[in-house]
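Starting off, we have a lone chain in the form predicted on its own, written out as structure tokens.
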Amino acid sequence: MAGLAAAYELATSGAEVIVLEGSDRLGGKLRLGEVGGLTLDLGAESILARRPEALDLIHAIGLDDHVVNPQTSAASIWTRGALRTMPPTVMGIPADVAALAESGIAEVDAHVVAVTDEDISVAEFVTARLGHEVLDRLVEPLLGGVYAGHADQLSLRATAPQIAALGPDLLAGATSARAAATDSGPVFAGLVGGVGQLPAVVAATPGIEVRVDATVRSVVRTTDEWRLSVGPTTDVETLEVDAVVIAAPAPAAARLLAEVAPEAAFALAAIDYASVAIVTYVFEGQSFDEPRAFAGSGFLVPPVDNTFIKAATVSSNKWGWVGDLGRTVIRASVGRAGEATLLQHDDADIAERALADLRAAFGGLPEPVDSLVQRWGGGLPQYDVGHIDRVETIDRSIASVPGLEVCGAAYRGVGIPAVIASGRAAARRLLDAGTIKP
């Protein structure tokens, strides 16, 4: 989607675009597939409404009438064997102390400590301040969901901010912020059809041509243009360009820049990444012997509670699209960094294990009509420690060699709004400093 986002500045503003994807298919995390007959995402399905990027390209490409909001922003943590109503809370900093001892999820072990500036994992700043439950079973949920990472690795000022931001009185910072709090509005929002519908909408404009199964093997640096070698080897195609945007992941984008900017290959081949996989079931009917089950959008699971799932959507009740039509659709999320071998498990297995969890969570599920299961290897970049540093280094490197630019999720955020908005703002480069000849 970042690539996409970049073809799209480039391409409105006037430049002749070619996107070369390497796999089969435009989109990357974003995509629709079939389960039981209904046409559902598969990969991500809700995009964050209170950043701008991703709603002002919806609407810069006519699809306005599409967005929606969900219908219930009402979730849980299942723990300590039972769904619990999960608190407000500031990523997992509870902001109301009395809703989280009657959730029963965690005690704290509150202590102000001062904040510096120096980075350093999320988990080692908040158990100096509130101790290890609230960390391992509000904190690392809610990182699990968005990174797929773990809170000991994770980097608080890349991953974590507005955590930071609570100062050192972690308790007292949250309740403030929530108490100043004014209502924005909804805080995701989705497509009716589906948001793996937008990158061949923002694909079609006028003046993007789109190649597939186009792998590119080289990217070199001539006199005063690139050369691009595409394509298998036995039939290579060389392309020359006026200006390249790399928005690949970041293992790809170090090998493609080794030779032409090796500072910045360097900094992307240590970022991690993590393998995922997304479990959607379609049941029939929308009425279980288990309202409890269905009262909100789902729940987080903290790793310390030793599941095989991390987490589930009752997509059904959360998109008013998805429910009218007419079936039970829950996904469940498996997959966290450094357990690449629970997704060695065949697709069955899977989604049998996925399952049980689920029946165990939501007290029975009767059998579903369909399931897939969508895994997502090296799908999630690790803003480990040191993170903010390691994107630093590779915006210098890339800022010395004219006509080349980099984006996607591996620098400034995993979010759909986050890679639009890097892709974006490497087709603006281009522009302003004048390499890109319309």
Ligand SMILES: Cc1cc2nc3c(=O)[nH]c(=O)nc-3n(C[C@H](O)[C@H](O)[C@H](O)COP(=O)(O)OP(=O)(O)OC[C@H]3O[C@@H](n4cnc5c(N)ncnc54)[C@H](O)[C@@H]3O)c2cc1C
The other form holds:
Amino acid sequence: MAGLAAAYELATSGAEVIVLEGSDRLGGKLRLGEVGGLTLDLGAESILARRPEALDLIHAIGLDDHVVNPQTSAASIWTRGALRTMPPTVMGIPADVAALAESGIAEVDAHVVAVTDEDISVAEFVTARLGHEVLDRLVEPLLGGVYAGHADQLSLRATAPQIAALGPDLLAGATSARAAATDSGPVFAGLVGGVGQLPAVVAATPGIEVRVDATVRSVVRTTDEWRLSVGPTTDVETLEVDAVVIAAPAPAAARLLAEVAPEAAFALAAIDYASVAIVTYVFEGQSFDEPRAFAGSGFLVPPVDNTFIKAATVSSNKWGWVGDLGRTVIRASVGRAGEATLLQHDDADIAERALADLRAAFGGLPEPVDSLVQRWGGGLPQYDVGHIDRVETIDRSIASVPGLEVCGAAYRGVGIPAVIASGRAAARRLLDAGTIKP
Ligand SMILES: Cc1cc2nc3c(=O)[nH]c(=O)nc-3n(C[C@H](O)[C@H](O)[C@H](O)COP(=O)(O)OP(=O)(O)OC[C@H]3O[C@@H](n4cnc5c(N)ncnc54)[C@H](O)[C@@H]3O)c2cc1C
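Target state, the form predicted in complex with this ligand; input state, the form predicted on its own:
Below: every chain and molecule of the assembly, starting with the one above.
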């Protein structure tokens, strides 16, 4: 999506753009697929609406009439043997202590501690101020939902700046931040038909040529242009272009940059990734009582509860367009950073284990009509402590090479709006530098 956003910015400014996609389909983590005869998102499914960049692009490509908000955002935490309503929080920091106490999720051990600029882990920051339970049972599952990571590794500044911004008294900060945010409209948006439609619509912009099965193998700078080796090893094609935007995940970007920007390549190679899988189940609507009784959007699971799944979304509750398909659709997600062994099972086994967890959480479920395991190996970059410095190193290294840019989830945000912003900004820098003459 980052690469397509860059292509969009360049093409609409008059440049001729070739998008080289290594796999056989566009879109990366935005992907539609069929489960039980329904076309559903198998990767990302929801867009943060509090940032403008994704909705701006959706507007620009004419998909405005597809934009919807979730029907419910009532999430639960599955912990201590029950689904418990998640109290209001700011990224897991309780904003209503009475609601937290009523939920039975965690007890707060509050201390007021000054905030410094030092980059420390989310775990270190939160436990010093609110104790282990809030970290383990609220902050960890939320971070797991976004980054599939662990709070003792993830950088506070890079992954949860909104927590640092709450100030020394986290509970008071969260309570007032929450009160200030209640009037700013829905937090999330989606597209009728799935956010996985976005890549193809962006790619249809005049001026963008898309090639799939076109893995970029090397990127070399000649005196006045760039030479790319593209395609299968048995049939490598050379392509000469004015400028290059590398929008691949960090390991691939590191390989491609080894010669032209070694410092950036070195920093990129240090970015770790979490592999995850999304298991989508479709159940016959009518025969299905329990999740009907469950009216919320889904639940998160704290890692301390040692379950197979880390979260579940009842898509047919969350999205009206999915509910209207007449079946019950549940997505379970599996895998956090460092837990690759969880995914070392065949698809049938993963689907069976995840279903067992769903049955335990919801108190029973019938046999699904169909299920599909979508693996996302190297799905989510981990912004570990030191990430911001690493990205600054990458920026400096890339900026020293004319006609070269990078963008994507490895840098300043993994969400759809953040990667779109990074793609468009990379393209703007090339245009502003005059490297590409429209
Ligand atoms: C399971 C899952 C669920 C998510 N859910 C959400 C969500 O609901 N909302 C949200 O905002 N975010 C979500 N995210 C995060 C978000 O979807 C991703 O961070 C974002 O889409 C990544 O976009 P990208 O363009 O940086 O990279 P990618 O989507 O990884 O795209 C990179 C592309 O580069 C290609 N490529 C790699 N190497 C080469 C090469 N050498 N030559 C040519 N092509 C190459 C790849 O095939 C791929 O298509 C989710 C992520 C995952 C894994």
